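Below you'll find only one chain, the form predicted alone, shown as structure tokens.
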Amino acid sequence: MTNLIETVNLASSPADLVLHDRVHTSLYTDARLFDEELEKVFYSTWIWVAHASEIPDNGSYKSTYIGKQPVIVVRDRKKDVHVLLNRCRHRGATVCEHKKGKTNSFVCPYHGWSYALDGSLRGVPHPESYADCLDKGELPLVSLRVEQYNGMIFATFKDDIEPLVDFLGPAKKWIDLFMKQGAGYGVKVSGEHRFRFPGNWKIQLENTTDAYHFPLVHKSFLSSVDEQTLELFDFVKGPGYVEDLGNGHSVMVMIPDLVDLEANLDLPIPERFEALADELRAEGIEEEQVRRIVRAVGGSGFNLNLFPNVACSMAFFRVLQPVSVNETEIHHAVITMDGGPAVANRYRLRLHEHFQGPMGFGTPDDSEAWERVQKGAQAGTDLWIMLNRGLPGEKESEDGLISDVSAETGMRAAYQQWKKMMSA
């Protein structure tokens, strides 16, 4: 371990950091290393930026980051989707400063320049000053590229890589199976909650293919729930797996029978839904559509991690946000039926702010435990970080690798990305 130690300390390339059982604390730790992060894996692969049920209508916008750099997701006239960079193109300044909202343009406060939904530049104040040395045509705001999959949209700073379908590739079929949540309403972000935490982006990457950690650091929430609850979540010695989807994807399966929320409906309603079920079938809802939605309202039962920004999370997209090697911000974003039943969408609500609301009974714990990590990631910073838990049962699959619920191998699979990214 010494030379293996020394090697990595005098190396000149991030690829000797990752190895195929452990990655080097390091990772969580250089500054230079992060910046390159930037430049090498956000601003160079494709990134989430938002769900088409945040910008509805025509002028619906949502501002956002791509890495570090400031975007506006907005849909135009023309229910055309664009991202644009949240900067003028006169001295720089950022034309939208609202988290979200409706509009019909971006106009600049410091000098009134003004922008269509489209990026393109509609007004200059005072524009007899620059006689013939501006032409607004060749100063819109800088576009990206993007692309959309099942109401998914994500952003790119390059034009020359895959299609998105190609880059997410067996992560779609997962992406399907969770906008079943929808139950036939179809999927809504309904808000969500920020917070920040001490500590480096990829330490919660890890932590949503992670099932190891959940009867110690979530003892507090599984003592709040009832025995049936209980026995649901007691998945790390059941017939759970994680698999890895490729391009740094993976999905943990912690509840197999919650994978296809629309399979086996006429199984019993569980006792904490019977009253929901009740009061659906008092508004005249159908029984088969009650199930449905009861089981919408519980989830699904996995964790998608799309590489390296985003989780499709039981109930809610979990977005990391890069703010510098050791802080990262968190988006948890609560989804409902799009037009569903209002009881539904406040049970849906309720269960959200249980677990992943900032006083609920998962997101504190967890945010500890990264925090933990960060500080201790101080200490020792020749040392590696262990991930070879699962590899003695991973074997292949039809889409990559495959081990137990607990395995570390969407681990493997983010890092052996990074690796690939970080080495082009």
The other form holds:
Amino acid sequence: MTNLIETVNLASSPADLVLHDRVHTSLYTDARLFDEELEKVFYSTWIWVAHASEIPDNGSYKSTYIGKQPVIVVRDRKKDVHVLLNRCRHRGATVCEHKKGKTNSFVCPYHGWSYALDGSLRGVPHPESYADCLDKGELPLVSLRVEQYNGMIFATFKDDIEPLVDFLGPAKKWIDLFMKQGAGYGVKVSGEHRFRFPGNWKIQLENTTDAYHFPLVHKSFLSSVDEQTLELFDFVKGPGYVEDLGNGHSVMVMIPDLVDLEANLDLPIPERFEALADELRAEGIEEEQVRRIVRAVGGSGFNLNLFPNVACSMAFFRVLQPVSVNETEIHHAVITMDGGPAVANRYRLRLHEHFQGPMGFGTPDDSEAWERVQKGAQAGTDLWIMLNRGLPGEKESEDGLISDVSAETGMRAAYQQWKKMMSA
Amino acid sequence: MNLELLNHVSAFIWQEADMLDHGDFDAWLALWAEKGTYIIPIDPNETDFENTLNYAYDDHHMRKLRVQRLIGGESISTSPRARTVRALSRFRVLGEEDGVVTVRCAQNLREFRKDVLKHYTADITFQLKREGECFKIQRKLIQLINSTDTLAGIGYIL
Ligand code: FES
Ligand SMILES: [Fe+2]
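Switch over from the form predicted alone to the form predicted together with the partner chain, please.
Up next: the whole complex, starting with the chain shown before.
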């Protein structure tokens, strides 16, 4: 018998598309691969969904996506965090359309089924028509597995994968270092810039540990800062490094002096922060704490890329969300000091506005470059994306592999994890 | 209704729009009061712009840098520069206090760059400080109707 429906097969298996030093262009362009990625990557590992500060109180919630599935991240009365599929168990309507807020329950607007903060089904209007057949206990909002590390909340559809801390592995110590920008106050997400670009999500994933592009793509940003800051950002020839941390995670240390924000507090205060330091002193804050805050305001000197969807980058969280094979949504969430001096937080906000977001001096240029990658990827059907930069100097390190600051080590790490997950 | 004032502020604001669309940036910078602020918030209900995250919160220094970025030829997202045409209408004078006129209007802006046509709609609220026969911009507040949604890169001055 002949098959009336053509079976769809990828020309090659995903494993053949990732070599040690290059990946095939179809990784950006093949819609079937994209669908497979949703299943094998986004629905099969730990996905970052929120920072704890985004849902501070009982009843605080945020709606977001895992892959293409809408979810709600919510803190219940006992302060436990739940990640619930945003889909009513009756006929499937979303139960929450706000980006964030505070509530006692989620009431579906279609027929009024109501759910508690932990997702359990509380009430059904006019239950008489169900007689006794409706077991409310069987129809809660679907709840995912949730684990946290140092304020970062992750969720997964899988009950059988390793605990979050094992998945993060050596990345944990970098998360701890990153959180030092709270300067002793809490780390708080205070809003985010959202934008979309017409390109594949992996193009942005690569970018987080790509120092190579910085002096070129961000020339106009560099022209807009003072001498000292310019020097600080001139890291491509510097002593920084990129390290593969396993499981697809990597760190790019641009400014080694700013790895530990609580070290070298007696270094001179940069010119651009002198006025801030004076204002903090005028508020009666002790010199040591003034220095700690000032160092924290500039952010950490590294980008930590956590596979597959979040980065801790200098002074913000960078979150990516795949939309389609050639569209990606990015959120740049600004970090402030919870309860810290308002003047310091204002500096943070203004620094963020300067570089990030659709009107920043940095992001639109990144976005344009990524867009060009997607467009260029249409040229030629059998070409490869080169990822061999920094290979000759790459060495084994305690946590994985290490090479110079503009090496493509971080991208190689991410693609090896992609290959592993896509071949599973 | 004070039609004379309405005419006066509309003419001023149209002139500002024309300067931006036609790249007359020195003249545009000169329209501003030294301490004027150019603000594009994210949250439509926000009023404390200084202490919250915006798309832009520019003082004079940042406005000059923004112009420089536009004309400097160093940025791949602003060269080629987007062509823009903005239509402003629905002017309403909200009040005047201490020589500062507050006026709100609607802006529809079309942007064309490379091969894409985009559209941004906003409420704009100006605070215009009387200076002799003319005005200086003390504050320009641009509230995009889709500010809470994802935007694309905006390489020009809204
Ligand atoms: S779909 Fe939610 S109550 Fe009917
Ligand atoms: Fe960049």
